[in-house]
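The chain that follows stands alone, in the form predicted on its own, written as structure tokens.
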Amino acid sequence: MKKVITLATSKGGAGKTTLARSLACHWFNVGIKVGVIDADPQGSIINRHNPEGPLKDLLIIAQPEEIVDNTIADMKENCSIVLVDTGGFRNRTTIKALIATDIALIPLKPSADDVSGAIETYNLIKELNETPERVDNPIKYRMILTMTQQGTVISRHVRDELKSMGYFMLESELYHRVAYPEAAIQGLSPSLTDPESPAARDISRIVGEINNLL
């Protein structure tokens, strides 16, 4: 299995990097060869990575430039899964990453601005699927709710609205838990710092759905 997963949204602060780090740590923890490309100019993943820490054997490369597709191709030679964390806006780097991806994950918080950003990103994917590079092999996508309070009315409302409009969504959510920012201080995720925690179980459910798509 050689798969590329790109996390993209045109709205910043949607939990994209938290999700990317969480997925990488989960797969790394269960022995899957995963690589991460930090294509966000802010470098949120690479800047917190400790090359001497628990993730010292995780391959992480910063590549915020338009040659990200070449970096993806190189990383696929050594990794089963390549995760690409893009910037929270539309640029050539994000477009190149999406063209090279198998699955696009579109994270969004339950807010009007995030919904708009998610739909804008979906429209970009739809546009790319009409290009010669992807017309015969369209990019799969799923929207995923992040930073939600479990069982709240607003998250159910946002989910129901998006589904009624025909958008595909993961059933699992990345709930708002303090474990994420605490682990992120060390560039880690709850899958490593506390594998039995509710946050780690959330991540495991998300991974299960993604694995079914793969």
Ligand SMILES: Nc1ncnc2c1ncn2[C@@H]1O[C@H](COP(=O)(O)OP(=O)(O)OP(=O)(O)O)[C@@H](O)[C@H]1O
Given for the second form:
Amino acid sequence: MKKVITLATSKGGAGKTTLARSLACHWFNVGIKVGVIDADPQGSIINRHNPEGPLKDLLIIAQPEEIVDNTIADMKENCSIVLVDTGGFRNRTTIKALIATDIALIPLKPSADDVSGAIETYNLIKELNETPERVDNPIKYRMILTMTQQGTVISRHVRDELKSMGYFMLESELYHRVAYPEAAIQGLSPSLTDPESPAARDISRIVGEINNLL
Ligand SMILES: Nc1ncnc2c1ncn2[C@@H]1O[C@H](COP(=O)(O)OP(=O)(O)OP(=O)(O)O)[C@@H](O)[C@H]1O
Ligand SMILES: [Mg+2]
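Please move on to the form predicted in complex with this ligand, as the form predicted on its own is already shown.
First the chain shown before, then all remaining chains and molecules of the complex.
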């Protein structure tokens, strides 16, 4: 079973890179053959990666060009899960990555702009699913709330609204926790820096839901 998961949304700063890094660290830590493609021209993942650190054996490739689909195909040879972190929206690289994807994860903070970005991204996926390449094998997607304060009215409100409009959402959220930016300084995530932490447990729950989709 080889699966490609792409993180995408038209809204900047929604948590794509943090989620990509968190998923990669979790799967790497439990011995799954995971690889990461940094398709963001900013190189947010690759620039923080320490090739001598705990992730030295994790396969990470920067590929911000539209040949990203070839890079995905190559990485699938060696990995069970390929994670793609995207930057620009509706550029050829992101579109090529989505076309080669099994599951698209759309992160959004509980804010109006992030909701618009998530819906815009859903609309792009819907468009791609009508193309000959994907009409018989549609890209699955899930929206996921990020940087939420546990139990706040705003995140419940956004979740209820999106669900009532018929969008698919993960039940788990990437709660706002300082552990993420702290671990990111070294290009890591709480699953590696503090495996017993609440943040690491949040990631385990998110992974559990994603595993059910794979
Ligand atoms: N769950 C979280 N808790 C606390 N801080 C977070 C969380 N998720 C992300 N952040 C912080 O929010 C900022 C934006 O997150 P991130 O870089 O993951 O978003 P992005 O969607 O990849 O942004 P870009 O559009 O620039 O690629 C970063 O500083 C990150 O450390
Ligand atoms: Mg990013």
